[in-house]
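Taking the form predicted alone, here's one chain by itself in structure tokens.
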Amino acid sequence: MNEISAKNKDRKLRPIMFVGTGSDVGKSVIAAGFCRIFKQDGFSPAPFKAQNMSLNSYVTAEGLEMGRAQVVQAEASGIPCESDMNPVLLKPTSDQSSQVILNGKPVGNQSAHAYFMANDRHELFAAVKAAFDRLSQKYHPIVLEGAGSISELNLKHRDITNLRMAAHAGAATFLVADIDKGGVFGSVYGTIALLSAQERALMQGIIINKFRGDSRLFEDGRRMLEELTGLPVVGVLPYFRDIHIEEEDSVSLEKKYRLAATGKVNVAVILLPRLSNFTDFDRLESDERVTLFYSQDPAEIEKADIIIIPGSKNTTEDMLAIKNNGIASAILRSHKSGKTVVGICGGYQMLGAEISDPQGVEGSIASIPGLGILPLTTELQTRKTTMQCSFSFLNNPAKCTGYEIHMGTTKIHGQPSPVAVFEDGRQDGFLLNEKTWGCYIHGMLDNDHIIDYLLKPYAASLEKPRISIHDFKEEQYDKLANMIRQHVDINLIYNSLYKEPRVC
């Protein structure tokens, strides 16, 4: 614990914002360091982020649905998820609507154009506040987030997760900048002098991220940057690769595009264009015995091992794109040679006979023919499961768990042959055999002895990984917290906590 917060444990500290002067600057990241950095020194800090827009969801243990980010800062909090930590969650299912989840519940289908020009923003924003009001007589302190840029002009009287929601927050805020994008003091000097007298009151410093090299060579950028914009440049973090923490959405999953390697078990991720809970395969892809990659390369996935189909916001889109890429006929080739083919959620419908969509849940195309390797069909409905789940794998009594998100029946056709049985009696999935099966449950590969299962028929002569997921996640966060001690002037952070919040 540092000097301020020993001095001052008993004090409760106001909110921290971390904005940015961009999308994918590390806001996520370093929210995640703070709820850490916050837990280790004997506060009892939680997460929030008024909206996301993230294919990338969980379950709370009241079956509500939110952000994966604000689940990682959680846990870097030590503490369960709520749904008040991401009141509202936009769930893109094509280029130009999304799912809106509000308070953990789908509420319906928008165009962006509706979504964002809508008077209901009004209400939103009051939904939105409630959560955070709720949430900040529990925990303290809250540590805020926002979203993409904080100086869109066009948008920002419509805001309700940026600066209008400091201002509601009276929350200490930090713009954050991406140095390895170039152009930081552009976007930096830029964003500062776009705000209005009343935003700028709530800004207290700038932390420049993803620096390469030697950040004494950033000092003169450091006085720099505070001569422009009368603000103290409080951290410059390092460019980093060897702390693992959850990406927020899908952007960076094209980076992880690699060649499939030799002595290692490889495990090739379709991308679709939908791809959902990709989070799904973090476990997996730390393993020491795998290489995973994500690819839209027919060659490429015929390489590998292993092909697991993922979950997809719009399944019958994503099966589409891969029948007309030319994916479908490279899974096909794999499975009928003898590879490993899996399935999970929208991965899961894909490899039957049919996905129908006779209300237009996922939009206009009303049947199509899945990838015929189990025998079942499915049928979208308007009605969405959501729920955290126990159950067991195949034949193995240890106690599994994972969360359902999804939108459709499956029928299975013929002798029920189930992946998972849920401590109630239900059951999941079809095995067609070892190398060959399916169902809807995400998180399933957190689950050590499911990758074990997975990986049995290629691993024998691999050594296992020796620490669990859990502990490979606390070590991570507590990395991830020392790192940002290291680079950032964290008594300074502490003594913007403790004072009030200014009003211009």
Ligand SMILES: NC(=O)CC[C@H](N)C(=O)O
Contents of the next structure:
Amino acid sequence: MNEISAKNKDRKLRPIMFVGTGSDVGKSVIAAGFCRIFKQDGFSPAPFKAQNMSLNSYVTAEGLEMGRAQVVQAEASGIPCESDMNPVLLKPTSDQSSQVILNGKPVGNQSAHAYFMANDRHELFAAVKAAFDRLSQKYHPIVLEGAGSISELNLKHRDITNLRMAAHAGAATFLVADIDKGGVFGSVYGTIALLSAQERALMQGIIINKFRGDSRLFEDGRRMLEELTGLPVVGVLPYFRDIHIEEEDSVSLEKKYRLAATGKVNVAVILLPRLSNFTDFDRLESDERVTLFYSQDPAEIEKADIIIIPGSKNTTEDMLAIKNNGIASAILRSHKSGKTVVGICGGYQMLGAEISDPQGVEGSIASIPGLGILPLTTELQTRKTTMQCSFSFLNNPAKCTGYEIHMGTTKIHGQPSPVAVFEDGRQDGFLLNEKTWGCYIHGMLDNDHIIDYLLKPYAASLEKPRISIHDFKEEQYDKLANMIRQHVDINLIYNSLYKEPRVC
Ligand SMILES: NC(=O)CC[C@H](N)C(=O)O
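Would you generate the structure of this protein in the form predicted together with the named molecule, following the form predicted alone above?
After this comes the whole thing, all chains and molecules, with the earlier chain placed first.
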């Protein structure tokens, strides 16, 4: 623990917030790092982001849905996640429409226009503030994350995620800028210059992120930015590749591999247009035996040993998309030639004979034939299933964990052949043979023996990964915290958290 935190440990820390000059500047990872720093220093931090837009969600122990970035940050804080950490989650179902999750429950699909305009989102902001207030009764400091850029002038009066939230929280606010993107002086100076006096009063400093090379070379730049903005540059964080923290949105998915490689078990995850929960594959991706790539190229997909059809926010439209772009035929050919084809959630639904949506839950396609590999049909319902689950996989009695998030219910035609049996006796999924199966459970590939089962036909002689997923994540959070401590003036940050907020 550093001197300042040790001396003042009994005093309540005010909230801290990380906002950005734009999206994908690294706010979530920095927030996760600070959650771990505060935990290491003996405080009881908790994360908060008022609104996320993401197809990567998770389910709390209470069966409430929330964005995964705050789940990661809660893990870094060493506490269970709860929906108050992310009260609003927008899950885009198409370019025009999102499913709106409020306090963990879907409140319907709304067009972007209706959602953003209604009464300047007054009610939503009230709900968000209430969630924050509940959370701050239990934890301190609250580590808030903003969304995108804080200088979207036309959206400011409807903002519920950035500086209006910082003002409500009285948060010491730090601006994060990505130097790797270029234009860091313009974006930092411009962002600060466009703030109102009240907003400016919240700002405590600047963090330059993703710096490549020796940061001493940036000393002049740091001084210039301080002169231009009147704010201290509290840290210059390096661009890193050796710390693995789960990432929030599909911007990061774009950067992942697209090609098969030799000498490893090749796993292709179909890059569906509305792919959801791609974090399902993080553990598999980090397995030394595997090369995992995301692809929408039928020729590349056919090179894989194992094809996984992932979850989808819009199974019917994604089914149509893979029929039209040749991927469905590539999957069928691979299946026939004896390769592994596995489906998770939406992907499981696609492996069946038909997906129907009589009530238009996902869109305008009332019904569409699936791949016809598994003897099952799915109907999308208006009621959403969201729950964490414990289950056993096939005949292995070991307890596995995962979670379900879906609107569809699936009927098996003929003899059941479940993949998973839940603690309450319920069954899920269908196993046609060792190389052909599917089920609803997200996170199932975080269970090592299921990964081993998947890889067994291809990887018997290859070395296994050694460290458990829990220990691996803990190690990564500690590495992240240590890296931040090395490059940020942590005393200055603590000082700003002991100061009373300036009245805005
Ligand atoms: N997470 C998913 O893959 C969801 C699948 C499908 N869209 C459903 O809601 O049932």
